[in-house]
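Here's a solo chain for you in structure tokens, the form predicted on its own.
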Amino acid sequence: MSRTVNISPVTRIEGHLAIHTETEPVAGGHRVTSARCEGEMFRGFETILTGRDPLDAQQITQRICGVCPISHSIASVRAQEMAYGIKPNRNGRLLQNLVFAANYLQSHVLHFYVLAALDFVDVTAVLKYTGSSRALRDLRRWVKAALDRSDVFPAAPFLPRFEADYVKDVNVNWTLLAHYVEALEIRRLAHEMAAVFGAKLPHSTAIVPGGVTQAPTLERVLAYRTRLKEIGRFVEDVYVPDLVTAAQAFPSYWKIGGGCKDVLSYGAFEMDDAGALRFPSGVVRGGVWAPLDIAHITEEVRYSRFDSGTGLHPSRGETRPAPRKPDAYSWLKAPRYQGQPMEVGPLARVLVAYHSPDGQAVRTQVDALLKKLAVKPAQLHSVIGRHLCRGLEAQWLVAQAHQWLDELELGAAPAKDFVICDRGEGHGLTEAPRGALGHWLSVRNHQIERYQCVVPTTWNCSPRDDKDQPGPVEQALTGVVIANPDHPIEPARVVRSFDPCIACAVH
């Protein structure tokens, strides 16, 4: 008999994302024979900046998001430096990058620990712990006490919990749970990393057109230095081989969630004047990479709450809500490349490089860890590929960090003059932690004329779009086999494994 199956609200994200399911009954339970991502608010940031100065943007699309607002902050900034004619110069660069790379780890790091390792490791375990980590035994007391008031805090970090296979082995439970403690500190000293440049964090005042505000001094660098010392440490002994050990207690997830399996990059980091990237950026379909056109990018409203012109590119974009839109079920547009759906993130990212023609470091590195764990590279479309990819992207900036930290000239100017033009226009591309970020831009008289953002989790948590295409959760969705549609832990899985940011995706 067929059901349907709601996670709503999805707990442990960003923002506020109901997923709905249709399922058929097969052997082992219920197989996803459609799904729905809904977006459940409107916010208007569009609308908001329409008319105020320019500089006022990199300041206010960075409260579109407390967990990525670097990632904005850059966008804004990028688009900017364009309708401006300028660049960042050297130290500025370097600057922005590793403000942004600071925000990255933070959020790698709070995806896996905070928001995803609950879906594997079972968090009651700990209350029968009785050793004597100072972790464990604060976790013990944070958990009993969640559960005790879960009437008044139905939400908890810790909660709802589903009813599902867990980490067996105890000992190794025990471990994770511990590391999850230990990854609140690392997270707090990546904040603070960013700080040091970045004036204060989530929301930095210091990042400007054409640089930063914070000169490097020796005292500065040392200070970033100590704590990314401290934070690779965590990532070479703690993360990744915590990564390594979900992907061996649940090898089915190598095969559960693989999406639409065409991924899209800006690319991101820039490494010197030219524009070349650290990561790259470029378009994988059908495993060929292809450079990227933004051209091709489009958004459609056919199932989205607005009535903006559908098919428009972001340069010409609108935002004009319609609440009561008949057959429309999210607040999320739903973008397109050459009218087809597109995965971005850190899969996309690591995709994206391993096939670009200059990617052999990033292949033989790759291919290295996946021989490891006897898995070859298409299986990297899954739950567990997606996971992998963060670690491999946060050891890569920590390594690129410490290279970044080296360039830099103490002393010299942090950013490079400007003059706000009369009338221009720019977009600003870069990735987010959670994937693909664009920010398009037009001034008149020194004022927005017209601001757009596209945002990585409007991509990947689209409705449907014109053609009636699933966005990429959706199909990733679709195909997976709900052991109890009671306690649906299976879906709950596959959509974090994307770390969806709704606030982001209906801003």
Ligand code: NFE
Second form
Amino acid sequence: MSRTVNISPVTRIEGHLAIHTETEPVAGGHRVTSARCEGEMFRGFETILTGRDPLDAQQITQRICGVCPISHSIASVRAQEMAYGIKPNRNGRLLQNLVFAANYLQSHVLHFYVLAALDFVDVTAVLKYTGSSRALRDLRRWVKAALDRSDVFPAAPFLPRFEADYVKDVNVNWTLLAHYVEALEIRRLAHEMAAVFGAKLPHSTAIVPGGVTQAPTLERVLAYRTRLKEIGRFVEDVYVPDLVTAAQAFPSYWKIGGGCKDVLSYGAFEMDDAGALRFPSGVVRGGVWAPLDIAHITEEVRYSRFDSGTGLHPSRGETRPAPRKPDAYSWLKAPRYQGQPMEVGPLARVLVAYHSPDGQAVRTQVDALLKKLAVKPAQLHSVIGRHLCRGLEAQWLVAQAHQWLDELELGAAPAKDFVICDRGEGHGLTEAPRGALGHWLSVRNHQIERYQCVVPTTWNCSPRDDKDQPGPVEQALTGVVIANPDHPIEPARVVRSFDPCIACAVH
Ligand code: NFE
Ligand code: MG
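Now show me the form predicted in complex with the named molecule, since the one above was the form predicted on its own.
Entire complex below, previous chain first.
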């Protein structure tokens, strides 16, 4: 019998997301025939910004999210820099990159260990394991305390959980769980590392148009470098090996959750004054790279709870909430590129780099890794592929951040001066940990006239568009076979592989 399977709320993500699927019976369970992603809340940051001092923008937009605040500050100051006609100076560019890289490392480690790994490891099994390491003792104590309580939410984040085919091998399970505890400490170090040049985290007060507010000192460089070395050790010795372990333990997830397979990246991390990017920009469709043209970006709202104009370019975008709009089922708009849904995020960035004309080094590294895992590049379009690409990015950013530290000029100005324009327009494009992030700004009488954000999870978790095309996560869910519809672990794993942040997506 066909059946509706809902996951509401989807836990271990940021924000409020519900997944609604229709399924049909097949051998081995129920196959998803259609899926809907519902972003359940309106926030209104774009409206809040109207009429304010433009310099408030990088402070206010960071409050969209505590996980990726630096992404919003970078997009915001890039939009302002374009409006004011400036670019960061050399130190400003390097220092912004260093704060941003630290925020990425925090976010990727958070996602794999704290949010996604509990879909695969059997956390309750830890109670049966003997051993006296501090990590194991800590974990046993937490899990036991959580399980012993009988309140309404007795054991978050460990229980309730879906019954599933968790890891059975004791060594693999125990190792991943010990790394879960270690990851909490690594994440703290990454936050501290961002605060070394960003003044505080979350919500840095230091990022400004043209750079940051404080000059680099030897003391701060050392403070950043010691933490970076520790995080780098974790990425090399723990995170990437754990991703390989997960890939080998769950090989079926190389084939599950492929999605729309068209990907987009705005590019991020400026390498020089001419704007060369460490993470390149572009779109890849059918395995073919093409340059990005932002004139092709629109947001459609047929199924979104807005009565704004549909199909508008973000520079002309509108935000008019319509909570009772008939047929609308989400507070996310539906961003499209040439009218098509596009996946964004680490997988998109790795594929854009892999297929780009200058991608030889990336192709060599990725091909070697995939050969070791005995899979083809096309299989990166999968749950495991998305996790693996985050690990690759973490490796790249650790190495790159060491170089950026070497390039800093101690004591020299950390920012370019600027004057807020009377009238002007600008857009700031970057790559947040979860994908392509753009802020579009217009200034009149020294005030914000219009502010529009098009955010990574808005792309990925978008609802259907004006042509009824499902969004990327909706497409990735379609075809997934759920073994036990009362415990839909398979769609949960697919959704979490995108690392959704609905707080960002609805902004
Ligand atoms: Ni709230 Fe964010 C990232 C941004 S996601 S986490 O990464 O921008 O849509
Ligand atoms: Mg928006």
